[in-house]
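Next up: a single chain in structure tokens, the form predicted alone.
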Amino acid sequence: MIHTEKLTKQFGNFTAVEELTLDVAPGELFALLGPNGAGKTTTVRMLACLIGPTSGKATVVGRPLVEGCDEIRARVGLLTEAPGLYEQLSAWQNLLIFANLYGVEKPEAQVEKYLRLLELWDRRNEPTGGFSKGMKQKVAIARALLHEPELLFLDEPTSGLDPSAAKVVRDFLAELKQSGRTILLTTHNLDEAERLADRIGVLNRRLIALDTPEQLRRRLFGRHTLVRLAAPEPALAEIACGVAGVQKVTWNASTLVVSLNDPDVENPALIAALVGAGARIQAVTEERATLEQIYLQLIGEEGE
């Protein structure tokens, strides 16, 4: 659905995006993360044909940048960070304008469909200038979807929204994902990215990491089983070290921290060995690095 090779954008002497090579598969929800100024919005603007690249090449929905931009614009949807509505017009009027610009068949029916899906139908005749930021964002999402695009670009879709409005938007994105829509999402909300994304890319002008959250977690932090005991028993660390798959064992107060290749497979043997040695186990859990820890580790390494 998206393929880029060394895609670069410069503004004068400043390089905003450097040699970005990336593939996004049909039906994938791909999250692009990075600090402010990392080039996320510039990347979206290039791929959506709002600005041209300085060098490199890309195809979007099977059409090349820059030659196929007319067709690309017709087949993608774009949500910018600022909704950019005609605030003196109603939600109905805003969406009807764009439905007609896109040449949507039965535009009134399509506008009604998305106003109802996004729980705006009862407010359809009110000027959008009086809407909350969350409601404006929902109108903008509806606008991006009116022509049923194959690919959806969402630039910070929940930025500045209160928790309730953000949840409505996230739930709707989850529904779009389930329907098979291809989505490229930029966000600073790492919890949102972890819950929604099939894969993530971490961008800091250049792409510094690309994988599923789980694979990045394993690569950077490994997997650890935490065995909380009634009291520290130093000899149990040696018992744990003798279990197949165990890489490292440390103590944290009364808890054994055991690094394993695959806890799902190796935990039963570990627990059996500890119980056989007389361990009084109170709880067994897995320590999982958060996406925030992964992100900060990657950005920190890049800074170094």
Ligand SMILES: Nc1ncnc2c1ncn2[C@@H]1O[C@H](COP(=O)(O)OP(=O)(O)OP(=O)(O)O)[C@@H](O)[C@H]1O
Given for the second form:
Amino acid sequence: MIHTEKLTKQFGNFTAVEELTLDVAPGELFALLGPNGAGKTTTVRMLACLIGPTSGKATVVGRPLVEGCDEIRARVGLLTEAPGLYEQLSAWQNLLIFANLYGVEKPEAQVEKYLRLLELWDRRNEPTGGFSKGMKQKVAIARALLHEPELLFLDEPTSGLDPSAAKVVRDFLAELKQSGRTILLTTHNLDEAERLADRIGVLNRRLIALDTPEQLRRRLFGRHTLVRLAAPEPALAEIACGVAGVQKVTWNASTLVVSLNDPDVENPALIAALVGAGARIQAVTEERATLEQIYLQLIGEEGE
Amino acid sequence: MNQRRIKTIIGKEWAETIRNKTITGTFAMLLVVFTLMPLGFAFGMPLLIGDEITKDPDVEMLNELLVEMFPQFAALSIIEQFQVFMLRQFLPMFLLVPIMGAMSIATYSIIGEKTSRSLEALLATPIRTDELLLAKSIAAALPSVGATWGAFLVFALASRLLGGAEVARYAIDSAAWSMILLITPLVAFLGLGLGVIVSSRVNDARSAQQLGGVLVLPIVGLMVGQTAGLFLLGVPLVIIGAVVLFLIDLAVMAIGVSLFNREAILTRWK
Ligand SMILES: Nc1ncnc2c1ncn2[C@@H]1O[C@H](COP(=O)(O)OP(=O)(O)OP(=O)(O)O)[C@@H](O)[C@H]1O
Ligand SMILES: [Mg+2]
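Alright, leaving the form predicted alone aside, put up the form predicted in complex with the ligand.
To see the whole picture, the full complex is given below, headed by that same chain.
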């Protein structure tokens, strides 16, 4: 759906995006994660045919950048970083304008469909200038969907929204994904990327990591199994160390922290060994590195 | 060029323009002032001052001068001559409506899109930039030209009613009509081109208006400076003026078009 090869954008001498090579498969929800100024918006703008790359190649919905831009624009949807509505005009007017610009066949019906879907129907005739941020964002999302694009770019879809408005948007994105659309979203919100995305690309001018949330986590931190005991028993650490696949064992108060290669495979043997040695286990849990830790580590490495 | 997209943008521009009190207010004021002022001077003053006006040394001198230059004026009474002179004097003012009207609609429209950050979504649609520019141009030029023509029609009718057939015939002759018909659209396009250029450099409507005002000033000066020559103005001169203006328009429009491309609008129009 998206394929880029060493896509680069410079503004004067300044390189905003450097040699980005990336593939996004049909139906995939891909999250581009990165700090402020990482080049997320610049990347989206290039792929949505708003600005031309300085060098490198890309195809979007099977059409080459820049030659195929007329067709690309017609087939992708873009949620811009700022909602950018015509604030004197109503939601209905705003959407109808875009339905017509996109050449939608039954513009009124399509506008109605999305206004109802996003629960804006009752307020369709009010000027959007009076809407809350969350409602404006919903209008902007509807605007990006009116022509039923197969590929959707969402530039920070939940930024600036309160938690409940962000949840509404996120749930809607999950539905969109169910409907088979390919989505590329940018975000600072790690939790969001983790919950929604099939794969995450961490961008900081260059692409510094690209994987599923699960793999990213494993690659950087491994996983730990936490075994809580009634009291610390030094002998149990020895036993745990003897189990195949165990990397490292440490104590945290009366909890045994065990690093493993693959907990899903190695945990049963570990627990059996501990129980066999008479351990009085109160609880077994798994500790996962949060995406935030991964992210901060990646960005930190990048800065060194 | 895709007509549906062009019509959509024009409709959108108009829907926004009628909701913009600054623009509608400016328009209303220009129209009222430029229609009523010449009528007031030409017909109100003689009413107020009465016969005294015929004894005013300035008016006497003016009449002598006019009759000397245009013997046919001798047939008119002194008051009628005064009326013809006044009506004629204010004619170029009508050209301020299209130039300022088109310029303010264009700058408000573009700067409005900049401040509301709506351009990015617009440019993400399949609309071509030349379609967008054309639509915005039509949206700004059409009401400006229409309003000017409408106001002039009112002005001509009122002159005829208040001053009689003779006064109207001399004051609003074929040269005046050709000027209004031909020059108005050209001046509107000039205002429009200037509006696009100004808006590409400036970020708020007020400074745009100021910058625009500075650009328009020499043009206004030129027009007002020409009033003395207005009696000499014949249809051929109007046509020559129109050709010159047309060439200026082309140059200004070319600059406007070159400024108006997707990437430049998004990244350099800060
Ligand atoms: N038109 C431009 N001219 C010059 N520099 C630009 C331009 N647009 C973006 N940049 C620079 O390119 C870099 C990347 O910007 P971009 O907007 O793509 O970042 P981002 O990842 O979207 O950031 P944010 O999270 O703040 O939205 C920034 O340093 C920015 O200042
Ligand atoms: Mg951004």
